[in-house]
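Listed next as structure tokens is one chain, alone, in the form predicted alone.
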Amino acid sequence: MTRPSSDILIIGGGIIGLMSARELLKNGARVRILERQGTGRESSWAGGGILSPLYPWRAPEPINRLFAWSHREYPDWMAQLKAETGLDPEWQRSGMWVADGDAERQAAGNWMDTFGFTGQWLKAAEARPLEPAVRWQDCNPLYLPDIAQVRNPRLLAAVRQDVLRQGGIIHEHTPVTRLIDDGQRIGGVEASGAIYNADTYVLAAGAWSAQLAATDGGEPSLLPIEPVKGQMLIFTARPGTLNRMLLCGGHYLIPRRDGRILVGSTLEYTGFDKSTTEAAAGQLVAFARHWLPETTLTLEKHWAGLRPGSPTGVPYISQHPHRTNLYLNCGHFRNGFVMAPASARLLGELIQNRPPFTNAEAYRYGRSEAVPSIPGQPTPHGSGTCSHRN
């Protein structure tokens, strides 16, 4: 069974496939969806849904430069979101503590200069008004004040529900299987017994995006992606307990406005296995209690996702060097929601020939990788400020 064209067919309805879709459809374009689960089920339901880099001064200067882009873009959007759709995302500018200590000022100031962000050391007497539940010990933290996080479910069911709105179509619970190339140009998509065409194919199936790229007929290892897992731990506390989100090793403490906190997060490379394991909840819940020893906390989830991991982190943004009708949007690691806004907007200039509002050499598919290890696991002087895990 052959199903009716549409102009651009984007595999994946997770927030950067749905993302590229609103982007497209604002430009004009119709635009279908496949989706092997639910949409947003995958990565971007399992995050945290905080706006930012773990430590964004680590991260490549490309990662920076889409951060930036869509930090400035996220209040309106937020609100212009709610007001369409009458769905609150919960975003919120929360602020963020980094904890990790002296050992991160050199390199966060000198980010904060080159990107625009402020941010102030404070002393743990400083600190310990702000956020009295917490144990700051000798910790002289790094405060962020202008760091946001959302709500994933919510952004995601937002998002959804506007992309439906602009007359996109979405099949969910339809994975695709196969891409009918003929060497140039893909001819179609294979997709739970039927086929689906357009002009245009967009990859953007996260932690599959590899497996799928392998079937075009073109070369996998130009794709590196790989499903990184992480499981994270949800808490019930009194609301108000925590009031800013709070880093440290690699580990952090998510509060939402309803007395929840997010605990996360695990890095694990066990392929395609979402299983959840004590080990991890352990070390997690160790965490949560170093940093809130006083605090009732209950658990009430525990869950694990599989993030698109890329060598640096750097998504891929661009054509397929040799299929002229295939653009990806994939490979954003931790940071698919940091991102989401400025990515999409980056693919829908390339395909609808709109000038790029920024240089897309960094995001090409079939770069040259700088850095050979995917970015964001705890370093040695990282987690060593943490006295939990000494």
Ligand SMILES: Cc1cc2nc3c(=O)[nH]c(=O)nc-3n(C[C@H](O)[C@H](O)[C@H](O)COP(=O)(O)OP(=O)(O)OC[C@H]3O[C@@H](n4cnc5c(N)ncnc54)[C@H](O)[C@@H]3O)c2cc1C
The other form holds:
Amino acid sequence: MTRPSSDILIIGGGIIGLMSARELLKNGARVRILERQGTGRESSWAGGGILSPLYPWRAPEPINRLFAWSHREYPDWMAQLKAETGLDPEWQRSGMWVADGDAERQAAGNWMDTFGFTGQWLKAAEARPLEPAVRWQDCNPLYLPDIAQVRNPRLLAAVRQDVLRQGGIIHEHTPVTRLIDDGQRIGGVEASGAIYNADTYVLAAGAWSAQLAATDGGEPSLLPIEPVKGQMLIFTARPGTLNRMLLCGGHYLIPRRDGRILVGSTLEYTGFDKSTTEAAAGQLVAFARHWLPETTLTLEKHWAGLRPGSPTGVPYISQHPHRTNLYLNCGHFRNGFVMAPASARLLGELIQNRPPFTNAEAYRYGRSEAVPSIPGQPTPHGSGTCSHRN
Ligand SMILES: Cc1cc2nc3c(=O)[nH]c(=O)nc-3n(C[C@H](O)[C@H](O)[C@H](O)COP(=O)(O)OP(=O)(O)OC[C@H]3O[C@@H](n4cnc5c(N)ncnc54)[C@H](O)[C@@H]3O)c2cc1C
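Write the structure block of the form predicted together with the named molecule for the protein whose form predicted alone appears above.
To see the whole picture, the full complex is given below, headed by that same chain.
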């Protein structure tokens, strides 16, 4: 059976596929999404919703470029989305503590100067009245007041609704099994026993993107995206227990408005396995208890998601080198929400022949993976100096 054609067919309905659809619809395209299950049930659902890379000064410059652009866009976009859909993604500029000590003071300062963020180094005695529940001891944290957060499931529901409102078509429970090779082009995709045609195809299947890219006869290893498991806990606590996000040693606490506190996360290269482990739970509980020693925390849920891991965390937003009507928007690794608005904008500009808002070379599939960091910054994976080690 052949389905009616659309201008653009997007494979994958996570935050990246949904945001891509929204952007393309806004600019006049007819868009269809094929999603293997319900939209927004994989990595996008599992994530924490922090709208900044964890230590942005350690992140490659191309990530910071998409971060800074998205950061400027979020407030207006959130207000608009809320007005148009009636759904509230709970975007809030809650701010973030970085409690790793000041070994990276210089690097953090350079990053703030380069990308226009503000931050303040506080003494423990100054931080204490702002966050009385936190065990500051002798930690002198960096306070980043601009950093915001969203509640992922709510943002996903709102974007899904916006896509439908704009006339996008979403086929859920429709797994794509094959991209049909038509020489230099994709000739359709096979899904649930039907063939779907479009002028242009977008691969936004998160951690599954490399597998899918290979179904047209290509090599799976060519697109270097692999699943990277992250485990997370959520606790119920009294609202106001913690007012800002807190990051230390690669782990973090995210307070929601209703008092819930998320604790994340692990970074595990264990293939497509999404099981949770006692060991990870123990690590995350210990982190939460270290920072909030007097707080009654009731564990509500423990889950895992598979991040679309790319070698440097820089996503592929690009035309496919050998298939002229196939585009990629995948490999956002730890920062899919951080970069989603800018990634969708750039993809739309490339597909719809509009001038790109930024130099697209860094996001090209086939680029060199030696990605420039911010001048004078430490390596992207440098370690912090958190006093609490897990
Ligand atoms: C524990 C954890 C914490 C995180 N915290 C943050 C954070 O604080 N901030 C942040 O910005 N990012 C965070 N991330 C990363 C972020 O969640 C991801 O970068 C982002 O969700 C990637 O979005 P995506 O749409 O590419 O992938 P996904 O959300 O995984 O979506 C891909 C979609 O493709 C579908 N699909 C797969 N195969 C097929 C097929 N054959 N046919 C049809 N559909 C298919 C899947 O079902 C899925 O819905 C976190 C991730 C985890 C796991």
